[in-house]
Amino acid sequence: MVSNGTLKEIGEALFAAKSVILFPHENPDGDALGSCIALCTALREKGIDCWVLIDEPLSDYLAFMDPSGPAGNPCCTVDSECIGDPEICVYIDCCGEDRIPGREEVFRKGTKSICIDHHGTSEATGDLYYIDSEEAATTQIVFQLLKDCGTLWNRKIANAIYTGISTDTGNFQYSNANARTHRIAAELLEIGVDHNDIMVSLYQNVDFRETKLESAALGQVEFFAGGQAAMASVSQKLLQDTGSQMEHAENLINRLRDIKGVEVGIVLKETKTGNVKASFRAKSWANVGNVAKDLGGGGHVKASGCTLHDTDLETAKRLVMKRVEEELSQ
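Requested model, single chain only, the form predicted alone:
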């Protein structure tokens, strides 16, 4: 763990502020959004002006977490002017301006900066920071922060944290789902989490376009390193051919990792701006955090990613294959 303050101290700073903007990483997942929405809701309950500034509208499969419209009182916005001069700006589930592209200038407006994260490859930054790679999800850190500050819980807060923990532990399948994870989940269930609704929204609500995209991508999977690695590529042309969007490739990497004999699953995604985003997942023993870090990214031992700038898919494949083969040969 790397920190220069306790969670209670960070919480006290947040709850004493007049305005706060929370910054999840680009293309936020369930853990980043769950952490932000839970913390934003708790701060608003205390009358603090708080927003979650995201880089693009929420993905369809996560939109249930933050209903739009007047009745929903949404936390998330793409409006960079949501708060003119924020008192505190907070990195959530990330650390560093490179993880919040397009929102850096807004972050710099904060009088004070805070970082709350659980990625082992993150470096300390901010006036206050708390990075604990032993936690299965950043939502677990936010859970503890809210408890330490004596927050009164409501269902939206509990649902957001439960969703974040579920998504970052593979619905409690991954090895990071330890005893603490299950104790927190049990406590959230006692509060009144909508377990069935969350499970249906996350795992039993697949868009048919996702099925078409996965089918096409899996038909072109490349196996290497003696079958220990499986890689799929999602080009802009493939999206057009299947009538899908990049968010529909979100679960593709799990399909690859789940193949018998495969230790590392890799998905390469071609962006509209000439970059390639690479995601890595390991099953048992490989350290894909090292792989991503060497390629300019970061993450965890078994789940990581990076962006290869100004690179086409074929070049990205060669770079990734070489580095993954090196990792698997150790």
Contents of the next structure:
2 protein chains.
Amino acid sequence: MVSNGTLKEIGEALFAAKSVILFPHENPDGDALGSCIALCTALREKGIDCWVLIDEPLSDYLAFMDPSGPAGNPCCTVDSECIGDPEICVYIDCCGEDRIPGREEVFRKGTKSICIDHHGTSEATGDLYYIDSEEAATTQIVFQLLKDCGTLWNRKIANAIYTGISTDTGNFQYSNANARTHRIAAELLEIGVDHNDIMVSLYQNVDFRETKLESAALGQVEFFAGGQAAMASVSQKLLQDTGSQMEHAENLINRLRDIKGVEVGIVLKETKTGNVKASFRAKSWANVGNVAKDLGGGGHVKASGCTLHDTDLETAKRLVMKRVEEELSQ
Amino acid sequence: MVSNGTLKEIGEALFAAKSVILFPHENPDGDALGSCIALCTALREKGIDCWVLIDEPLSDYLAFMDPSGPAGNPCCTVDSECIGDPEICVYIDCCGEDRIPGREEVFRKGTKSICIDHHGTSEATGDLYYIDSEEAATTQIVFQLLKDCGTLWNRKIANAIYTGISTDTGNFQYSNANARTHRIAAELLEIGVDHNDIMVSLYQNVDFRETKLESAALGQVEFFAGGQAAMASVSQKLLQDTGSQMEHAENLINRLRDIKGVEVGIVLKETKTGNVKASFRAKSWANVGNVAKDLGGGGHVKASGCTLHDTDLETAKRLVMKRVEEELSQ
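Could the form predicted in complex with another copy of the chain be shown next, to go alongside the form predicted alone?
Shown next: the complete complex, the earlier chain at its head.
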């Protein structure tokens, strides 16, 4: 744990501000968004001008987290002018300008900067920072911050935090889900989380194109390292053939890791711009954080990724296989 | 809740006995087995001769729950002579002889009978009974019983209960998972559950034949009731074509329910003996317990099943579609 202030001190700084912009990492997941939306909602309740600045509209599967429309009062915006002169800018679920590409200029406008994160790879940044890699999700840190500041809970805040915890722990399946995680979940359920709605939105709302894409990709899985690694590729052609889009390949990596005997699942995605994005998941003991780091990316021990620039699927495959085989032979 | 004694009273009767046979329902799932194994282990620790009488060897995916071998000291047996004159026979996760076909004779040998269950469809049976359909899993009831009796916890007991809770709540995904469920999970994790091992065994240990069978069956899904119902069939021929067995179709029903827009998922399984087994899952509001009941089966509001005797897949399909359409039009 790295910090130069308590959560209460950070919370007090935020609740004393006039305006705050929250910056989740690019392509924000449920935890980054959940943290931002919970904090934004709590700050707005106190009359603070607060926005979550994202780089592009939310992924379909997370859109439920921040409903728009008359009753929605959405937190997220792509408008870099949402607040002219923000008093505080906050990295959420990330630390550092390299995780908020395209939004660095806005971040620098803040009079004060804060970082709240749970990534072990993050380095201390900002006037105040709190990075605790022992926490399963950044939403758990935000939960504690709001509790330490005596925040009045409402359903939107509880839903956002529950969603973040659920997505970052594989709904309590990954080994980061500990007793504390379950106790927070219990408290949130008592506050009144829309449990069934969130579960349906996250896990029971699979676009049938995803089902088709997964079935096709799983039909071409390559096993190596004696069956300990399973690799699937998603080419632009496969997307065309199955009438699907790259976002429909999001869960494929888990299907691979979940195969009996497989320790590392790998998905290679061919981008439209001549790059290959690689994702890695480990089941029990392999460190795919190291694999991704060596290939210019990052992440956690059991979930990581990298982008291989100016390459094609076949070249990327050979490179990735070599590095994963090394990891698995250790 | 239906009971004629407290859990403490039931526990005291069990812990005062010389010999106990525990009877899970046929084709026992993680909750039935988890309840039995936890209780059996705790009773044996007190020197009581206790066995779990099952009708056939455990399914592959649950075998990890009751390891055999020198160090294993397994609880489960198919030997109806395991105890000649059992003092107490206990229905676990079921109530009534119709749920333990082939083992009724042994059950009747018990001097005293007990029923511990969480199925709302169960009727009070036995000298002592405790049926609480508010509990997400029968393992939660066993957890409370052991706690009320001051049982010393060990890892095998904790693992068995955690497994039962996990399997009966879709790993905390279904709406039966409430604050109490999470608080029990937290306590069990603190006792020292082998969390990663259990999760890997239950959810990350998919036989690749299952992956192949699912992909094939999902390629032939029939949607009806305006896309609110998705039905897949598993014929004996499909098993042959994909080199798989019927047990590999276990999770297919969830894949169907999880499709966007689908309220009811249905799987029809052609048995080798001329019957069709139908399984139903509801997502949010439909009552598939009623559907199954009308077709001669039973279960819960959101998860149920029935066996259609002496029929073929096409006839079964028409019958099931008609009844499901009725349910969805209500």
